[in-house]
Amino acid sequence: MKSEDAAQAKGIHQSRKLPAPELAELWDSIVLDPAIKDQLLSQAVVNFTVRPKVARTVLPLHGAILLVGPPGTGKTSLARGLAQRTAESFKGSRFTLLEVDAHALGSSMMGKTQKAVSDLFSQSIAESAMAGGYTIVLLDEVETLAADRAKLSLEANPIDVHRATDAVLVQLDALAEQHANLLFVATSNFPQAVDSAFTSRCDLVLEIPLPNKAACEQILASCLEGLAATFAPIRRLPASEGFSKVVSELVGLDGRTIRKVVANALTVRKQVALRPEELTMSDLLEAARAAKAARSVRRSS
């Protein structure tokens, strides 16, 4: 990329070299079954150890991973953490992480979206792959780029949207053939909206579930421990009576919402807002119940 502005103009939101210090803690911050994480990291590593050496007629690897699941489950953070851990697995190798701004590629002008998508893959991404080293591309909210054509109405959706999906598939195939040093990691909150042809090209489609009770406990305890680094008395809460009751209320919420429950608990009483170290289990329970109620309202609406 010649400049940040030029990269953004071609649909790249951010480009950074890996490993990157700011991404170091992301992988561990996502509470997930270790077996799922191991599978995910192994798939990324295999992309760079096996795919360059084995013909696609033997193993039809496309160099693409798709993470799906409800909003707030940490898919984007996990994808960034995956890129970091993959780079760490190849010590001394040069890695680049490109993050695509899919929404910047849309256009009301006929043919413009398709061209922008083609340029993104055939120029911006291909240039990074040709520069040497390894490139990992994050395609967040991939349904924006690869919408399910079978569910699109030509009356409601301009044909440019259909052509954009076609362009993504064509370019994915071309890059898979030409650049074995390239890995796409895509995310979607709505996998049913992703074109089946894109999904079929993914070497791994991994569902990131809502946290179970044990994970909810771990997320809550971790969040409180982080707060206790600034407000020491909060360190007592995970061992307090009522902690398990709060955890039970959190089951069914995503990780992002659970952390927001802690933030909202600090606002339940003005006294706690002024003196966060006075946070109690009752504050947390009230905030957890409010979050659960809000979730029920959203589901019913």
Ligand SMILES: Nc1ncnc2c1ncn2[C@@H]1O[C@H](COP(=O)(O)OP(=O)(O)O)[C@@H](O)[C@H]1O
The other form holds:
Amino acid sequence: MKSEDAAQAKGIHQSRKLPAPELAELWDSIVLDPAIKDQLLSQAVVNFTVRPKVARTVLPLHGAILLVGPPGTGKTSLARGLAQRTAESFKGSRFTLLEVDAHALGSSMMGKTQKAVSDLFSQSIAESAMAGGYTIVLLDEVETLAADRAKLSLEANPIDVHRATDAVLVQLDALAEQHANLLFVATSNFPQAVDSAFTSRCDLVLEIPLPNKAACEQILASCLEGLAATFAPIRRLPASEGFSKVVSELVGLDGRTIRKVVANALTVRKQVALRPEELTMSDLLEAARAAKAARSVRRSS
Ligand SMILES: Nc1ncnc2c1ncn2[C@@H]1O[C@H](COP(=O)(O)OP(=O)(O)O)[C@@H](O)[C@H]1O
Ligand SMILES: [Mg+2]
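Starting from the form predicted alone, produce the coordinates for the form predicted in complex with the named molecule.
Full assembly next; the chain just shown is listed first.
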């Protein structure tokens, strides 16, 4: 078995050395209040400057950060970007980013014993931590892993699942306590579904909001700017009439949907699909209105 397959078998979706070139743009690509970004980065840095040197009895630092917010608000991108920025803050140190496949791990809980699950979860993480350097573990969509036991019906979920979730939580805490060179960064679209035993262990629970009007404008502008790198005439759009009308239409949508609006605007007319440089504000307005309408349909259903 290749080492990659071996890692996957242990519930690790991906392992990479940091800084990684493919993660370089992520942090900056997410439009968010700089104060929130600073707080997030500082928390990750403190985890490695202070946590290894100060007892938990003095400062209750557990080595876990949780990002919560609606889907599409940039949590996964921020978590990866955070790992990158943290590694860059400790130049010359060895950093590894492990991504846990929470869905695979969640389903592997079915029919497994408590021990099998906790072993699965902890082995590869502990191995990385003990190899020296620093390890950041991304637990994406952690609610699938640490499902709130109180909300799970015993009938629908075999007792083993409850035990397994417990085992993962206990293991997580033990791992972070044993290895001060470890940081867990978790994300969740549904904070209500995350076990309070997990959230209470987090050093920072940060809410990532939907973009406000200024952020919507910035996301749209940067998206068009990116397109203009290839289709130069698009560069005129952010300064043209009707831009603010499109921005107003985008308020209430998440960042992923806003980028999708631009992609969809290219398909409003076949002529634009063929010649993207002919994109107009009215194509964008139409796509934005369609996205808004689709959102209200989803909400009311
Ligand atoms: N605030 C934002 N600013 C810029 N782009 C954003 C923002 N939020 C989301 N996106 C874009 O949406 C896409 C999905 O982001 P992702 O990190 O997967 O969100 P989440 O994990 O919250 O669902 C990415 O391409 C990202 O660039
Ligand atoms: Mg995500």
